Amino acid sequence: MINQMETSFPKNKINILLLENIHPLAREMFQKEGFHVESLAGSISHAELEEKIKDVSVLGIRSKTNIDAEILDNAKRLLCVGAFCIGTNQIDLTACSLKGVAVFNAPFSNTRSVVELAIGEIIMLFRGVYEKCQKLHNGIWDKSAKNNFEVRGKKLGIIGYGKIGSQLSILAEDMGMQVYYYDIVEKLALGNAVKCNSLKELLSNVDVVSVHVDGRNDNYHLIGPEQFTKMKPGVLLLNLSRGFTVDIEALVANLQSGHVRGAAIDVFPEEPLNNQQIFQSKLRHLPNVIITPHIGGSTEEAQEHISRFVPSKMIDFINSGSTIMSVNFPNLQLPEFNQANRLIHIHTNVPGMLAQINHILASNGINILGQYLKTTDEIGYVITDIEKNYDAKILDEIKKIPNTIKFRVLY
């Protein structure tokens, strides 16, 4: 017979790897649970991660680390991945699902930080603050109102009306801006924002364009030569979303011609892997161009929120099997149930899986104390609480059910 101690995996044997300088609070939370934690300041190469992932049960990353099928093929012990950021486009979610790996992110935690940076940059670009600052550092006193404007009354065009875009809409309107937005998904206008029916309609009407789209492939060079021709002369452009959404060559050409009066760019097609590498871009040294090192969400508040939120979801998943806020698993909220053993079964979403599990349990005289099932298009997720005393052979029988992806005894 099997008892709880023999089936529970010791927490100090669960290896957690945190990459890309994740806030120390995350490490503290995992260590408090008794897990073994390794934390690295930067990202690592694909080949290094392929090797390192072999003994990792929990992986924490930010935006620079790509998790693809090759990485997952080596991740035999991996239970879950935490994206300590908003986006998950760097993660192959389908491949994770089919390997039984749950993915969690922080969809709300740094929204305010990104929006505040966008607001500040809009003001600085309209006022020419960056240019005047550089001149003053060189001893040039340029006290002039020429080409410096208030944001009040100006038209802001927001591309992507999600969590960040919609909050930017509210704050910009509070400052007196007229807000226009475009999104491929139907979104309810907030306040007095005006919905545009096409990207062309938005670009031709606004004084400043702010891009806040996700990392799907369709957004590659969303703003390119054709889109710049549709913008008003003297337009301002902000990109705090994904580096590949703006064609940098086209942006540089339009900045140099004066068609684009100024820009603020926080994300780039190619970014250094760590703080020691040199940043290279044709945007360097251009006037009225604010370039920042992907810091839209890099505030102490945002990083602390993220480093509380993501580990809490991952710890809950490890301890109870709960998948609330997972981006690829069926969402189940599960209480801990200490009067039973909990079995977790992840399988390809095909008919009859629950019946097969229950047939094995019934054939072995095992009483089910509680059971939960939820599915996505790819997978099914079954939690079964059973009596504490049972024969070990049932575990092997359940593992051998066709279409089983992953099976474990939680406690």
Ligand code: NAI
Given for the second form:
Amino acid sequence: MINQMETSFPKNKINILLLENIHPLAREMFQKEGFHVESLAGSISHAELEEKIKDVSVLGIRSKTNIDAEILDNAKRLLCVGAFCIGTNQIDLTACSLKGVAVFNAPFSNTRSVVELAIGEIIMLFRGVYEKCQKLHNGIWDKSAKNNFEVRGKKLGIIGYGKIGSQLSILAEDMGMQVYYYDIVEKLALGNAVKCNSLKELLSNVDVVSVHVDGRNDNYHLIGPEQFTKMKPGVLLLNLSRGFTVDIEALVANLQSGHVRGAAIDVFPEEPLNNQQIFQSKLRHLPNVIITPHIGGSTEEAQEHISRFVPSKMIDFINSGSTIMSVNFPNLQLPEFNQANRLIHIHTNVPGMLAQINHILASNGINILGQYLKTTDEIGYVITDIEKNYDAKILDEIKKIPNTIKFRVLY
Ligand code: NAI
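Show the same protein again, this time as the form predicted in complex with the ligand rather than the form predicted on its own.
Below is the entire complex, every chain and molecule, led by the chain shown above.
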């Protein structure tokens, strides 16, 4: 017979690796739980991560670290990955599921920050502030009203009416802008916003285009040479979504020809891995182009919010098995149950798994105190609470059930 201390893993042996300068609050939260935490300021190379991941149980990343099948092949101890950002396209979610690795993110935490930057940039672009500011820094007093406009009454076209796009719609309308939006999914118009039935309809109507689509592969070069020809001459373009959604070559050509009068770009097809690398882009040194180093969501408020939200979900997962708001695992909210041992079984989603687990327990005379099962297309997630004393051989038997991906005793 064995007890909890012999089966569950001591917390200080759980190694947590935080990359990409994640807010110190996250480290504090994990340390408070008794985990061992290593926090690095930048991202590391794929090869370095392949090596380092071998000892890691919990990994925290932001948008620059790619988690692919090769990394996962080495991640024998990995329980979960936290994306301390909104998007999870940098993570191969299917591969994670099939390795029994739960992924968490912070889908809402920095949306307001992105919206506020977009609002500021729309005003700056209409007023040509960036160019005038640079001139003045060089001693040139260029006082003129020519080509300076108020935003009131101008038409803003929002592509992607999700969490960010729809908030931008409300704030922009509050400033007196007329909002048009286009989304591939049916979305309710907020305020007086006008829904467009096609991208073309939106592009040909508006004075400023702001891209807020998600990072799905289809959105590669969503705005390219053809789309620029549909836009009104003198249009302004903002992209604070994903770098690959706008064809930079086409944007540069349209800025140089004057067809696009200004742009604010926060995300780029290639971004430096850390603050030491030089940023290379044809957008550098173009007039009336505001370029920012992917800081749309980077405010103290958003970082703090993210750094509380993601660890809290991961700690719940480690401590109780709860998967609420996991992006790839079936979502289960579980009570902590001190009178029992909790077994967590992750398997490929094939019929009969629950029956096999229960058969092993029953044939060893073990009483089930509670059981929860949920599946996705790929995996099944079973939590079984059993009475405290049991024979360790059942653990081996359960581990050996064909199609088992991961099995652990929680407490
Ligand atoms: P979301 O998932 O709530 O909204 C995206 C919307 O775009 C959805 O309604 C979707 O149906 C729509 N969509 C997708 N493809 C489309 C297409 N081709 N045409 C029209 N609509 C399309 O995402 P959320 O939270 O609003 O984020 C939007 C983007 O902003 C994401 O790409 C995200 O990664 C990025 N982001 C950038 C940040 C930054 O620092 N610059 C910070 C936070 C998010």
